[in-house]
Amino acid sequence: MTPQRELVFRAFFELGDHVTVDELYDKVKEKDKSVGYSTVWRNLKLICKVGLAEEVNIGDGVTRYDRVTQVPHGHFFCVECKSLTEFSVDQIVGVLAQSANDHKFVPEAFKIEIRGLCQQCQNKKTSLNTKEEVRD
């Protein structure tokens, strides 16, 4: 374990979910303005060959890291903001367990993932949809 690599490594899980590549070298260049971005890229793939993290890739074009924890979870995705959001799914589970097992199918992994909006982003869509309407 270099020096280098356990910083990539803390930083990561300083930094806690959803991180980005960009993001995760800021993190180490504050800290160390020799480490390169390809070390952070390098390392970063690393953490996840060994299974402590995950892509997840929303469909945005931007490709981020989130752990991998033993607690299933989803993510509500804000097409306008780009924010991610965790939220539980363990009633889910039962039911996608059992709709596997009634179509004989043995699943290995899932992710749930659902776009929209953000309560914040609603909220600015609304302000604009009222200023628009005083306007007429």
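Residue numbers count along the first chain shown, from 1. No experiment lies behind these values; they were computed from the predicted model shown. Heads up, when I say rigid core I mean the largest set of C-alphas that superpose within 1.5 Å between the two forms. First, how it differs from the form predicted in complex with the DNA.
- Core-aligned CA deviation for His103 between the two forms: 2 Å or greater.
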The other form holds:
2 protein chains.
Amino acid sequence: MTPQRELVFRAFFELGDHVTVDELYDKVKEKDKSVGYSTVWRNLKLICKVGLAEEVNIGDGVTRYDRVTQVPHGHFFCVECKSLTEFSVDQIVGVLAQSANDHKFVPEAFKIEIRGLCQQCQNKKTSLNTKEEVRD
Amino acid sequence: MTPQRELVFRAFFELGDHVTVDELYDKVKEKDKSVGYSTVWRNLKLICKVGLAEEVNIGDGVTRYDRVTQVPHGHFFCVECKSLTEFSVDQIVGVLAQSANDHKFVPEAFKIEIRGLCQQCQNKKTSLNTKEEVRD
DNA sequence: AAGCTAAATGAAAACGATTTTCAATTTCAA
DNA sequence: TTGAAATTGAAAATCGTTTTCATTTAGCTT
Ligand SMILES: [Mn+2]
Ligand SMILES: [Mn+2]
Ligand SMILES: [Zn+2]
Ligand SMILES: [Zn+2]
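Let's compare: the form predicted alone is above, so bring in the form predicted in complex with the DNA.
Let's see the whole complex now, leading with the same chain.
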């Protein structure tokens, strides 16, 4: 256990969910400017390897890292503001496990993502439309 | 409409699901060696833009392209042999839509993935274990 | 058919996130 | 304290993706 490793681990759990390597790197640098990017990257991978985090890929070319939670959760991804929020998938996982079983597939993990518009972005669009209507 | 574009479109629909750019490029080259990689890439993006395909990201660093189907489907991803197979998600989508609604989230698309072991890879592991038991 | 313009192409380079290399440093067990 | 093994930081390599740009082509207008 090196001081750098401890910094990275601490920073990861302080930052919370859906962290990118760059975000973690910046956070670590707040405490110690001298820590290298590769060290942050390697230790983040290590956090994954020991099962404390897992990669989340929303398809924007940047891997995010999510704390592994006791209860599984799904992700709402807003295509407008790119926000990523979580929701419970208790019942859904049951149905999925059944599906897997039906197909003789042994599940290890479930990835559930809903893309769409978050509430804020819906409001923005609505107010825009209203303005346009007034203009007409 | 150029001959290259037609080749790319045809090749994509011949190849079927979960195609990578490289796979499509190879397929197109079977018909015409002179077609450039960028042309294949651009036309594949075009196929997406017009709504005939969508990107699938299983987190292995390679984007795959899936035909858009009338009925939504989920993916089984075998972590052993990396195979990607499809399954029906009729009921699940209903539950997810309800979840989205509960959170005032307007859904556009659902991504459902189950990672684990396909039947073949289960068998391989079982037979390996059996051999080990015999050895002991 | 010829001319024109916008669109498409192919080769190459640029890009950017991720991963590896390697010499130097540090940890930790003996 | 000593030495082997692990870790670090800087730099470079990797690799899928995307852009650039000079050239060609498609598809309209005479
Ligand atoms: Mn999450
Ligand atoms: Mn599919
Ligand atoms: Zn939003
Ligand atoms: Zn398999």
